[in-house]
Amino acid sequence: MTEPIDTSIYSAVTAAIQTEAQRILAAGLVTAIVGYAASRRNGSTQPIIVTDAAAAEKLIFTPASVNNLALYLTKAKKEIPKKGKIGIVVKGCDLKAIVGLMGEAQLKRNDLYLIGVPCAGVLASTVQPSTALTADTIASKCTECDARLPSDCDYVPNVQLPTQPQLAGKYAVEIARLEALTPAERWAYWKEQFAKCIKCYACRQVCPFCFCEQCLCDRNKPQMVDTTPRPAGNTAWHIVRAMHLAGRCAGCAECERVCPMDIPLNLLNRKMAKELKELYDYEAGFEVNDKGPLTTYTDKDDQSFIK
């Protein structure tokens, strides 16, 4: 199946994100704009900080608009001056970490001026930046978004969203295959995948939750995590990450997009996120929660896996 999908209103919206830059930066509404710039490689994007009306023309937005710039607001990222009021380019998936961020007091709204896009999807990692969007290449995650169109932003480009073709969801899927597999078979399975990771932490680095200025597994006094790119620190590695984000994870998948080794990470968050769906009734969302599902409680949860 090699079902296309439509991105044609990209250049629509490409257009409206460089008049709206343009306004509010020589406006003097926002002090910089964090979005997408065309890069060397053909077809490919990479994140770019525009403080100067007179460059909002190098703002863009394609299919290869992977990555999610909510990062780029976070404490991990020292670089940027988080002074004044800034702009940023979002995703709906992007949205909801930025949504996240708030709740966990690292963002706040009125710093932030908000430019949604109305997304018709993006690409997987493992094609060209080039590569036509179809049913094929486009993100796992985006065959499971229930958030095309970001809600409550400052500035949505006024497009119609192009219907889109059923996709089937690559998590559910290989979450399912996983869970009915015996224990033993998916040790091994993650056993392989964990195999491969050489610790480059490209899955922290872009994660806008690991917004820690010191990572539990950077530190020594104790080495709560082995620290060498062997299979039983990789494999301690990738647990700890998945429970430090459970109830926190918004889905933008970043961390499986950039690691290297192809490690299917987002499963991981991704299966977590169906458990506390499941237990507690919640999902990353649109809306700020003051509490997220394990920093709160009630007294009628679920126990019934306790003696």
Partner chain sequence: MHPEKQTHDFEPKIIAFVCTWCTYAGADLAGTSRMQYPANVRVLKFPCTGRIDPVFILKAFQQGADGVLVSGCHPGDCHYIAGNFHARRRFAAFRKLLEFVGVDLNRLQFSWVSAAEGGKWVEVVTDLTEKVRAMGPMTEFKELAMEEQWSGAINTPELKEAYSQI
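Please could you give me the other form, the form predicted on its own, since above is the form predicted in complex with its partner chain?
One chain, no partners, no other molecules: that is all that follows.
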């Protein structure tokens, strides 16, 4: 049996979140806090919006706290109060999304109170939420995490992250396998994956960067992407979306987690991130940038692709 990953800090993190949330709500420093609360399913959590200091005790943090709460700060969501500073509990990957949204003028730092949480990892979507966290049950994104301790937050619990076992990067391994294939073999792989798509758009709805109140792909005059679940339209949708997220994606893997057809969507996003790192030495989510490498042009750009 795989040795469990040490999650003993999570109870201390939970207590610290509750104490800080109660303090800032009672003092009127924030009007609401977006965090995690226990759900009906044993061991599971769900997003919660707390507006009363007395309800701060509902806030928790566990390996089942998988949601990227940055989604609830975008204008596509209506539950958040429109006035006052908003507190939010953020893991490192969530914080990357917030940084990206600030760079795109969707959020203002002064409007937020960031409660950063040291994170040893969260559970994969394929296991029960009450399962112990191990190298086999941890979410694939966590095997390559470079932001376990969020920085530049207003509050971070004073707990020490335990030393964790070295984990093999699951996306890196799969990307290397695909890169070793011929172009025809890679195309066949992705055609097979995209053919499973039922156009439910769960990937879009859960992505913090799909913040448009009406998606261009929903329009039919003109119709940009076929809305029916057919192979050509599916492929167009996923390639357009991958390019739309290139240089923006925080790697939270929410799209992959919610996909009912188990399409490895974050694998495609991680491949795009790898290309941007190699070509432009650029990684999303570490600095507030108003322009990424694919939306920045200079007369020194490589033009060898123009024939």
